[in-house]
Amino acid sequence: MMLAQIAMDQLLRGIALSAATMLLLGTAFAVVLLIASVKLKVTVDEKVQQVHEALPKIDCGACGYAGCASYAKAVVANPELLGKCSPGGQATAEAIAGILNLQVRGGGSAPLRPIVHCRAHKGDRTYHAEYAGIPLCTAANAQPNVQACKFGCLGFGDCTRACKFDALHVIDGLATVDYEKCTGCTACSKACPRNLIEMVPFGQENMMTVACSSRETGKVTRSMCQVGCIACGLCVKQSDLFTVDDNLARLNYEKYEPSEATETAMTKCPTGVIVERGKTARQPRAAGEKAAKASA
């Protein structure tokens, strides 16, 4: 009976002494991490809080950073970065402006919006043969003759993937921009193989483009499109805003206001090349419509 008694104090006194040690260790490491807390606690400048608040926060790296937190603390620490959140706009930078005590020089710049300079659907255009490779863009431009342009769009829809924002779609091989929901984060024209796709300042709520790339002479063109710049400098002749460079036709953006004369650029366009583009933007006219009849 005592040797019970005795056995079963030493086990108390083990359970005892080994739950002491448990709570002494406990508040060790309790104490240890109030300590590294303290000590190694990253302070979070307030504003680049607030920067990163008024952000859009869709990380979509359209200001050259990897997202919208990496961009508020470079503005905070480089002002001159005011003004590269594309998707923002006017309204962001404004309000980034208004935490550090700044201005927005120049009233700011019209925000950007890709265009995607090809027009020609499906049967619009001239094949040489059925692509029966891999579904993509850049597998398809590694190949000769795909298609007879060489320049147009390919619709596998490369850039219809790298948006995020479902804001492209590619309608009957023609890569389409849906304006009501782009960002203008710029995925689209870093992932066409072509380089079609421009990121255009959209001073007017639809601009005028001249929707080709094609550097063929106008012979050809028409030989391999029947909606592509044939270069016969129409539009030059209504307007100054336009130019012809190297068998194509090309519209100054940042200039571009509407009027009389690039509406008759466009109207008067042998090939309807010149169309509009942006929210509320017409119809371009139809392949093989006539266009309007030059003044004599």
Contents of the next structure:
Amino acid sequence: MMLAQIAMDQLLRGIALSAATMLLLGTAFAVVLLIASVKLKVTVDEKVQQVHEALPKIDCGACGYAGCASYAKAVVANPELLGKCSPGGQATAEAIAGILNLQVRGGGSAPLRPIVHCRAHKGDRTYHAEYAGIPLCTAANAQPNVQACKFGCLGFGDCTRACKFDALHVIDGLATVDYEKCTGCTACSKACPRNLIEMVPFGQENMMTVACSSRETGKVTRSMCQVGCIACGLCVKQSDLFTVDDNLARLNYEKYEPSEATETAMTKCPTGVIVERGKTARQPRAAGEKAAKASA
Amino acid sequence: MIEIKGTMSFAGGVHPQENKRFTEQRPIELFTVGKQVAILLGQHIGAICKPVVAKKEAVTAGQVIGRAEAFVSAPVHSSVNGVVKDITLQSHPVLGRAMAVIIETDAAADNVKRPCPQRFGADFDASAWDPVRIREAIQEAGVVGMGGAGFPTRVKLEPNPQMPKDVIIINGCECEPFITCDYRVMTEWTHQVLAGVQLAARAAECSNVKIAIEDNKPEAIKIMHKAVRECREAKNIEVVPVRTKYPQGGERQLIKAVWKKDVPVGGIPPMIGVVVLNVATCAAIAEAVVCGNPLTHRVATVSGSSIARPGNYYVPIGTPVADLIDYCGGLDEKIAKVILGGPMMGFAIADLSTPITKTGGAVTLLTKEEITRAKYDRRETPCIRCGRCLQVCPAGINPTRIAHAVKHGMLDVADQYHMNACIECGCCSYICPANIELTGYIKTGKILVARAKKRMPQ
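Just the form predicted alone so far, so send over the form predicted in complex with the partner chain.
So here's everything in the complex, that chain up top.
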């Protein structure tokens, strides 16, 4: 009887002791946490969070910041940066403007979209040898003269891999943009080792372009590629939007508007290197086909 | 008698099949120049030359056609008598296309230049030349490092009070398979090379010279040693046999083997008081200073199992590779790859109009079979973590980790694994049982990092 009593006593005391210890510890930690929560409080700007929510959250880096979160922070701090998100476009800019009580200026500038400045498919180019190295454009670019033209598209798809939107594919040896899917994030233009992809302000739904980057003389370009710009200057005679500089014709994208003059330039181009790019662009005429004898 | 067996070496390296037997025993032959030559205006590290001739201007062999305007640069000279046809872009083994002076050779003139090793003997005394004059003569002759990098020799030899020179190492290793041009130069033009060595030592104001030769060239070691002993003035010159191993002829590896010091990553040998000169460069120095001849010709090996007349030729700089191959019997159907340089570090060229430069000492022709035996058709399999690339890497880095990082776009990781320490010797790619092009990925990674750095505005 006595023994059982003592055992019971011991047990109860043990339970009481442990309960007390836990309570003490819990209280101590609670106090620590309480102090920490006050002392180490991180103030989150609600606006930053809201702006971040409004952004596409794809962290593409087109705005020039590491990701959407850092752009959100930057745009809240400096309203000048509004409208830098090209994947989001006008809608995102307006949403952010709503949060920050700002005005979107002048309806926004024309969205930037990439144009590949080359139009040569595999059959149009001259190859000196077969490339058997690492199938990356950067690696192939370091192995000179395999493809005669040192400016043209290599077709190993560094841009395709860089694209997060499945908007760029290598079709028959040429990087081709799918403008329906493209958001203008600039990743492809940064990936191309030959700097063929330029971000162009698309003032129109379809832009005209001189799809070549060759700065070789006309004679050399012709020997290397069937659809290269030979800098003959015919387009310049048609429209003053074209200029020829350093053996390469170029269109002034800022001022471009479709007109009869540009249209004639396109049809008159002897190598057919002036083409249309965009969502509903017309198919360029096949390589080697003689220029249509357009009566001025 | 000298001990032939070399004991000195570095950690790592591989032993590729030497294949020197095709051309080893073939004396240096004169080469009849073809219809035209294309002399590149940038054949060296440093500023590209400015052309000083005009179209349709007649030029004579040895005339300056490109003037060096910067300190780190070297002039280029016409290697033939003829008329300037054009100054235009020409295929370049590394840069793709670069400016070159195209000269149509004058068929009537004597365009064969003969080397002059007979002018040098055991009694050569370099002390008759003033160091400043030697350096000037080297610069005027456009001598650059002929082992591959093409660093202007005058800049290398210029005494620098901040970095005193302790030793000059003469590189006669020739560790690349197939190539034998340096071996022929050492055995045939021994005294000329030695004269160049003495002149270089005088110009650099450093008397301690070591001539390193791989022990797979016992003949060259013997001849060079005998010549050094005969030479009265060459007291501080020592011939050191080094172990036969690739890349023994790499600058950093050779310094490690002979001088037991490491060149810091991103640094250059003068930082630790060393100058490394190739034997062909020494021969060119001797000719430039004593005979006053500019560097217009070089010895080049044309080799391969499938070429009719492999050999060592005294070739005018600017000769298209195609001419050289035709002279040696033409391209065979079996030949699948033409390499400017050796198979390990050379540049595969796609355009055979690429000219021979001051730095390119060989044309190697490989058959499809030979390539297949090594690597073929991108038959790359996953890394099996065998670690052989780590064992052979002479730079002591981890090629497989770097290659994986580059493959997956993690350039920061690649950088942390010391991608910049890679000397691109190709040992890892050579040894890899999974056929991974490790060196290729590392090279690609370096290019990508350079691009990323360029675009960092913020």
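Under this definition, the rigid core comprises the largest set of C-alpha atoms superposing within 1.5 Å between the forms. Source: prediction; values computed, not measured. Residue numbers count along the first chain shown, from 1.
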Core-aligned C-alpha movement of residue 27 between the two forms reaching 2 Å: yes
Rigid core superposition, residue 231 Cα moves 2 angstroms or more between the two forms: no
After the core is overlaid between the two forms, has the C-alpha of residue 54 moved by 2 angstroms or more? yes
